[in-house]
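Next up: just one chain, as structure tokens, the form predicted alone.
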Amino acid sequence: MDPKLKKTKDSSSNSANSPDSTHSSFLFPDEVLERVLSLLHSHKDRSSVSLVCKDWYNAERWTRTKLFIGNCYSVSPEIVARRFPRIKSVTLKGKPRFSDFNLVPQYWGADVHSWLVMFAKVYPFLEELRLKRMTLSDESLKFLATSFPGFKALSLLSCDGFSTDGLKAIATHCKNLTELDIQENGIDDFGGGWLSCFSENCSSLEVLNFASLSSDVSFDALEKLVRRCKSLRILKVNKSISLDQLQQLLVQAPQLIELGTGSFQQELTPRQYEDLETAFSNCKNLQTLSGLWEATSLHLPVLYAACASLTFLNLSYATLRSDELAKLVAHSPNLRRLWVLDTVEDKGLETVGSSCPLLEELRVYPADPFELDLHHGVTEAGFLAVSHGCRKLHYVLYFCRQMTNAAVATIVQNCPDFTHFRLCIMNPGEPDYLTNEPMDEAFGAVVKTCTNLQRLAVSGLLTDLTFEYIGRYAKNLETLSVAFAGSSDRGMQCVLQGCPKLRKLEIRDSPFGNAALLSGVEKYETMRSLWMSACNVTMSACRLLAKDMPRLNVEVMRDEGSDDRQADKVYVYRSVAGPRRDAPPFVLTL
């Protein structure tokens, strides 16, 4: 046991033993402490265990190697360093959600470099780095490579700032590399270089996702490094490796339980498609497929003997057809997560109703969500025809341009055990289409069907009665999602007032103003945070919010050219580190 721990716990011991200690419930021995806190890996069960008393408060201070920081602006580096000795592992998140949808100016902030400054002095030994939303340059990267000797895992997801320059340091220098994992960022790509950059002695990679980048690797040191790796589980590619390319891969690791596919598009000869078809049947264990960009009927059946142990495939970025979609699915009785493009249209999804009894999540997305012919795509019947079929269905997010009331109150009949339900009407505003209705008493149904929902994108026309529906009945929801919706500052206020486990509200497009964020005061506290934008909220209203909750970071973003007296962008979140000091001009925080 720790020697500082042990300290921590003798003098914890000495004052529960006095008259005034009222802790004494909770004292075990060091030992059976210390086994209770390795059994839990969830950050939000240890968050709270270090509530429980001082002992344990200390106790799980010493012990934890893990760290979630869910906004990187709640806290600073300095207060994390403080708090926690031990850290061998960062998950870092960084830029409100809407800055996926290009709301969130560039150079508003995020940076991570003060982050890891921090970190080499107070954690030589970090291993894992994770970021999200995070802004990090190649200097970062070099820095993060030369900095930590026993570095192995970096994920990046939806970062900007760097180029694959700041790659070839962390193939470098990184010797014990088990992850690199690179996704839908916006990295200048500028060759597939990095990947010649690994020693010829690397043989650790266990995860290596490169599928976002763009440019061709080189082919010969990507073979040679998954020759090495012989514990490699999980290879995503870009789009420039071809099907002969790949069936040599796949030759060389037919170990992996994840694949990201290259390009599907090339002309085989039947000897490359008969070894392309023997190499697929190789992968006893595949559980998981993505890529597959430009896939045809022509070269699908190649995939087959591989869908058996399939749980989860993802399809957004191959625009299938129905009856492509149905010959897959055929073949994938196993599938608890599916991915695809509204390409399928509703007559694919009546296959995967048939099909995958065992769905638990399926997730539509729109192949061009700017077009205006509503005869392609998926609507309510398609969602209908899954919901009938997959009953384990929890998990939706489903893009189309119509909806009925009476089909989303079917379909949480079918289906009332959705922890999330995010439909999105691409057409802003849209009515019921049969009844020319407000789809209030679609969302309505959800939240009274579906009691243990924790996150709820809204959309279509809506009026205050969808959020008081939400208030009413959502006791469970974490995060909720608004656009274009809503009549008045009422329903934002029953939404605050009535659903007391909420931690993020994204709002934007959407008639609320003063009267709205003023009804969360005592709500933001509890919260992780709040965005509006192109709503109707004044400066006045949100310096009085920072007045009244000096705890709260309450940020502005002005638009150019907009009225001095509005507050066009409008970020409010909770944090122990007071005003961040790398603001931009643009952002003012109250």
Contents of the next structure:
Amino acid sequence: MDPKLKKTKDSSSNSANSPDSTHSSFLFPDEVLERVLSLLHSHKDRSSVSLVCKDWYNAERWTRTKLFIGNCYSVSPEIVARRFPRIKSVTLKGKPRFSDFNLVPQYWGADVHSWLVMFAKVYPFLEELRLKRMTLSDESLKFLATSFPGFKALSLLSCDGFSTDGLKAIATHCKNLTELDIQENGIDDFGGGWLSCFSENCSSLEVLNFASLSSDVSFDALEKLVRRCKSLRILKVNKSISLDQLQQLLVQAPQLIELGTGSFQQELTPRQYEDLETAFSNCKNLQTLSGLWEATSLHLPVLYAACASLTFLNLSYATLRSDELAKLVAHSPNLRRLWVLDTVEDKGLETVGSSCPLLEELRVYPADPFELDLHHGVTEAGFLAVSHGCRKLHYVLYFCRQMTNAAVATIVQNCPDFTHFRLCIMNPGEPDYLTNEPMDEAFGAVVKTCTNLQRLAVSGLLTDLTFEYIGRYAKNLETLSVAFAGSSDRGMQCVLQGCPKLRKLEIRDSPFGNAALLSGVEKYETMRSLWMSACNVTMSACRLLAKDMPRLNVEVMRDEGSDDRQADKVYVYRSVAGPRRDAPPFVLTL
Amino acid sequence: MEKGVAYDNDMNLKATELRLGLPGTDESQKEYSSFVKSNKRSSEEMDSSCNEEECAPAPKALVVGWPPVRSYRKNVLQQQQKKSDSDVSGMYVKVSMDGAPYLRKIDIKVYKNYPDLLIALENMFKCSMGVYSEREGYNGSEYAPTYEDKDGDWMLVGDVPWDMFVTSCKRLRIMKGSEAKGLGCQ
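Switch from the form predicted alone, shown above, to the form predicted together with its partner chain and output its structure.
Once more the chain from above appears, this time first in line as the rest of the complex follows.
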């Protein structure tokens, strides 16, 4: 090694070579180390790097530009500000996942404002903000829009607390905006006027997704925006955009890679139909297609030309029948990801199995989740059919009303590479409908066969045996979702003891109690969080846990009218920030 | 006809009660509230404590947050359902019967098919309408059910598929069999 390289910025030329030097003789100067580390993007890698030694910790923290915080309460804005001086992009996740299903009361927290205030002070050059399950107000959005001159990308998924007025501020003030991605948020839609707030000079947009907003936007404003944003690659419009309007947009943006259509139902003249068909066939780069509200067999054929290049087809808002799906997938041999509604039924899934050999991800959502009638939706037959034809399947989310152990065993034989297996048999505690036995063997087969399994959601009638299997075999499992399952504390104990990589455990309506909770005392600090609701945990056990583990936040929410001793909803998570200072009165921090 | 009501017979009293709601239903069929006290019994306990006949299944359809479908998605799909339902000219339709002093109102969405509807009507009005046949309509019965469709025409109940009937029925009229002859004959 060249002796010059061994010097650091701080040390004199002799100390690095002296035998008494406390530095290793293979020391890189800071510049080199930082240069190397600036190429690292994975936050897991960066975390590992920062643990090597103090110098590496420092080099890492100076070179980190992207911040990922999986639980906003695990750390505080102050701590983050102290450690990382140069952040350009932040991803923040807030509420526990079960808040998506109304299990977390409103005003629980995860407000982004205090973070924004810190960012404005410490990271004035912030460019990107991605929030998931956070609360933010219109004031926060206005603050964001006016505090960061270089702000480029805003992505809001499953957030709440704001309205389209906040979006107005973003559109008005963020002159260099490249991305505005608003997805599935609980917001107040006061109208589509926000879209017209983009200045006529704004031509930098690359991503625009307002599919989940309901109000009409000015089509004129949208068309002009699309026309001048030559780098636009992702455009997802809302239902207010009609088919002929869509055609006009496509003509302006044939370079699109991802498209979300508006309403796919309209009486078109033959000329309009042809123009639409042509517009789609001119989109040579289209990889993702979504939207398609109210699509019927009448208009689906206009898509066929564009389907050849599609890798992701999101039909989860289109109530298609099996024959309609069949024709679509027949034209889409390159599909890797497919999301559908269960209106396509088993027959539709059969055609997927035969038309999409490259399929890696399948999601089947229920069109009518509260319908108990067994004659709708999909069954084990559809899943089996897909597994026969799509051997590369590794991600599945499947809502059904009946399943058998044998079917699941066959499915994982066909597709042993599952990394994400989320099966939701919609009737809680439903057994194997042919044998009437618990579904233990099904999930046993999954964990035994799919050694790369990272995420598992179980359902159906399950005893502790399922969890014994999980603990014994699911050595790569990181996320586990449990509902209406298990027989005793032993089940949860098996999982806590057996799954070394477990990070997120969420349980509801299952008979796990204090012994189970406390068996994980040493485990929870290695995890992001634990959620237990409607289980058999009491306040005293929670207090014990909180007392023993000061670096865990143990929070309890009680249901109306329930026993004082019961801990109805328990949320446990590791944190270096100490207990929450913004907890509302119904969140008890123990 | 049934003036000599036996007052010690509960059924008859209930039948003449003026109240909202359909005859034949009672309070226990009210919709469950959406908050269901969580069931802390293990699934094994549930199995042993009730057999299929005794235990009405818990109102699983209305357990909070189950099935795990995001609110946004649920709302969108419900809206889509409503949209296709919004063509329905009212799910509650007026029912008149020739000779009856006042009209009734029923929710036709509650019924799954024609036989269910006819039985309910027969109970409500204490009449007999017999069985529908494509050729003969309700010929031979004392009364026949008819309905006004979206176009304002009076049709015989039973001619079109049930789903189509539900979306097009605006009101019902139970006609005297003799008058209905014109509708029923092919």
